[in-house]
Structures are given as C-alpha cells and as structure tokens.
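First, one chain by itself in structure tokens, the form predicted on its own.
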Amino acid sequence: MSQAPIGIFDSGVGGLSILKTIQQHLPNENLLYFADSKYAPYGQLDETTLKQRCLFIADFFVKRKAKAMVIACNTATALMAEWLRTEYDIPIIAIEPAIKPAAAMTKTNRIGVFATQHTLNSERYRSLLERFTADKEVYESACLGFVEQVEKGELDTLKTISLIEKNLLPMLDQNIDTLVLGCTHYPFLSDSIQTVAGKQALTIVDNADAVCLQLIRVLAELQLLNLKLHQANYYFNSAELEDDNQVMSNLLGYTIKIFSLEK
C-alpha cells in the first residue's frame, strides 16, 4: 500500500504548485494529478455542481487505489473538505489560506489576501481571521480573471499585469507588507505580482509547504511513506484543450503527457 499513488486535484492547473512542492519533499511518491479545467474556476461554481465534481474526482482516485487525497484547491477545501471526509475513508489533506504565518510576518499589521469569492465567504476562512488577525487590518480581493490567465499560461502578459495592478495597487496604497495567495493558481503569478509591487517591500505567502508537511505527517503516522524508488506520475484533465500539455509542462518545467478524461 505504501507504493500506491497520492491523488491531487484542483479546478485546473493551479494545484501543480502543490504537486511541485510534494515532489521536492517526497521524491519517492507516485502521484496522480487531476486538473478539472473544464469546470474552472471552482470559485464561480454553485455548491451543488462543486459537490458533484468533488465526488467524481474522489471516486476516480479511489478506483485507482490512491492511498491519500490532497485537495489542492482552497475553494474545494473551504466548502467540501469536511463533507468529503465523511464520505471516504482514505486520508484527505486539505488546504487553507496562510493567514497564520502572514499575521506573524507582517510589520505594518496590514495584510492583503488574494482568494476566490467562495473562499473569502467561507466559515473556514472567517475562522482563521478571527483567530489570527484580531489586531490586524486585512484587505481582500476575489481577483476575478486570475485563474483564467494561469489556465491559459499567460503569467506575465499585459492583460495579466493589468489584472494584478487592479487588485494589488489599492492594497499597496493601504500599506500592506504581506500578501496571502489563497488560491493555488496564484503562486504562478508571484513574479508578476512582485513586478507590479516594484520597490515597495512585499512578502508573498502561500501554503504549499504547510500542505506538504501535513501530508508527510499523515503518511508517516499511517506507515504509508513510499521508501522505494519513484515509479511514475500520471496527469489527467477533464477538458479537451489542445494547449493543455504545453501549459502544464511549462508550469512544471518539464514535459508531461496528459490524459483527457471528459465527464
């Protein structure tokens, strides 16, 4: 069972930012990645449709005997993680915006949060704010269009820079010094975000390392860490897009083959 794969899913290509971190820390693990690009962004889905997608993907992983599942999506975590844990008996590692470390890092006590509207509206997110930012000012943006730009692989085009300016500059005017990326697509825009910030000091925080550490803890407790050599990773996408292979390969930094799974 320790050699069984780990299933990782997101509304699209964003969860590759989590997969890359898992590969760095757990190079022996075999991974299944499911990009649900046909339904991206999850932040604009109604809860019924989102539940159907999460069920379909979880079943997909279980049928392929995944030993654990990583929800590499803040929206799916915020709305579906606890419910999924009642439906499946495999370990489920979820993700949440890095509010706690951001609160510890800020020197101006002013924090920016980029996330989807579903995440910003969720009880899980609001609980994080209540616990860790009582003495901080928090500025939020739903960042409409960010996910779509990353899905197209347009990380630094004029349109992408313009979208970042629209969402970031008002926060910088409020003297934020720390920015939480509360969607796994957004770390791929980190360089462009820093370009827009320019000389204004800005610390960007995401949660990839925290997710990976939790995954390691869970697998170790269950004696499921793969101590043998890595065998293979497999990549799936629900959308039939000609440029998916190129976009996902570019984001990972190496060439992959994607299996289309339309449903």
The other form holds:
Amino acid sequence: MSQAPIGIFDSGVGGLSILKTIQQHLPNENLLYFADSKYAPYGQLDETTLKQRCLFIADFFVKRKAKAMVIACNTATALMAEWLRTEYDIPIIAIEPAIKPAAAMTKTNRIGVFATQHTLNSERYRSLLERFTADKEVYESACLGFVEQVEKGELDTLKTISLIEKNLLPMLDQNIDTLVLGCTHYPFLSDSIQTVAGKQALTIVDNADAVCLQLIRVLAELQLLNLKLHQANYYFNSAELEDDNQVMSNLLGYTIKIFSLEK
Ligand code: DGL
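The form predicted together with D-glutamic acid (DGL) is what I want next, because the block you gave corresponds to the form predicted on its own; please supply it.
What follows is the entire complex, opening with the chain shown before.
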C-alpha cells in the first residue's frame, strides 16, 4: 500500500505548484496529477458542477488505488473538502490561503489576498480572517483572468502584466507589505507580481509547504510513506490537448507526457 500513488488535482495546471513542492519533499512517492482544464476556472462553476467534478476526479484516483488525495485547489477545498471527506475513506489533504503566516509576517499590518471569488466568499476563508487578522487591514481581489492566463502559459505577457497591475497597484497604494496567493495557479505569476511591485517591498506567501508537511504527517501516521524507489508520475488532463501543448511541461521545467481524457 505504501507504494500506491498519491492523487493530486486542481481545476487545471495550477496545482502543479503543489506537485513541485511534493516532489521536492517526497521524492520517493508516485504521483498522479489530474488537471481539470476542461472545466477551469472552478471559480466560475456553480456548486453542483463543481461537486460532480470533484466526485469524478476522486473516483478516478480511487480506481487507480491512490493511497491519499491532495486537493491542490483552494476553491475546491473551500467548497468541497469537508463533504469529500465524508464520501471517501482515503486521507484527503486540502489547502487554504496562507492567512496565518501572512498575519505573522506583515510589518505594516496590511495584507493583500489574491484568491478566486468562491474562495473569498467561503466560510473557511472568513473564519481564517476572524482568527488571524482581527488587528489587520485585509485587501482582497478575485483576480479575474489570472487563472486563464496561467492555463495558457502566459506568465509574463503584456496582458498578464496589465491584469496584475490592475489588481496589485491599488493594494500597494494601501501600503500592503505581504501578499497571500490563495489560488494555486498564482505562484506561477510570482515573478511578474514582483516585477509589478518594483521597488516596493512585497513578501509573497502561499501554502504549498504547509500542504506538503500535512501530507507527510498524515502518511507517516498511517505508515504509508513510500520508502522504496520512486517509479513514475502520471499526468492527466480533462481537456483536449493540441499535440504541441507544452504548458504543463513548461510550468514544471521538464517534458512530461500528458494523457488527455478527451482522446
Ligand atoms: N487553482 C485553483 C485554486 O487554487 C484555481 C481555481 C479556479 O480554477 O478558479 O483556487
């Protein structure tokens, strides 16, 4: 069982930012990555469709005998994590915006949060704010268009930079010094975000390491850590992919084979 794979999913390619971190910390593990790009962005799906997608993907992993599942998507976590845990027996590790570390880091007591509208509206997120930011100013933005830019692999094009400016500059005017990336697509935009921030000091935080540590804790407790040699990772995408689709490989920094569910 310890050699069984770990299933990781996101609305699309964004969760690769989590997969990368998991690979660094757990090089022995066999990973299945499911990019639900056909349905991205989840931030614009209604709850019924989102639920159906989560069920489909969880079943997909269970059929492939996954020993654990990582929801590498803040939006799916915010709306579906608790419910998924009641439906499946395998451990489910979920992600939430890094509000707690950001609150500990800020010197200006002003934090910016980039996340999808579903995440910003969720009870889970609101409860994080209540617990950790009572004495802080929090500026939020739903960042329309960011997920689509990352899905296209446009990390630093003029359009992407202009979208970042639109969302970030008003927050910088409010003197934020810490920015939470509450969507797993956004870490791929970190360099462009820093470019827009320019000389204004900005610390960017996300929860990739926290998710990974939680995964390690859970697997260790269940004696499911893979101590043998790693065999293979498999990548799936629900969208039809052009033959020359390189986005996932480019984001990872090496070439992977992707199995499209549309073919
Ligand atoms: N990566 C997803 C997240 O972390 C993006 C959500 C979306 O597709 O809208 O929230």
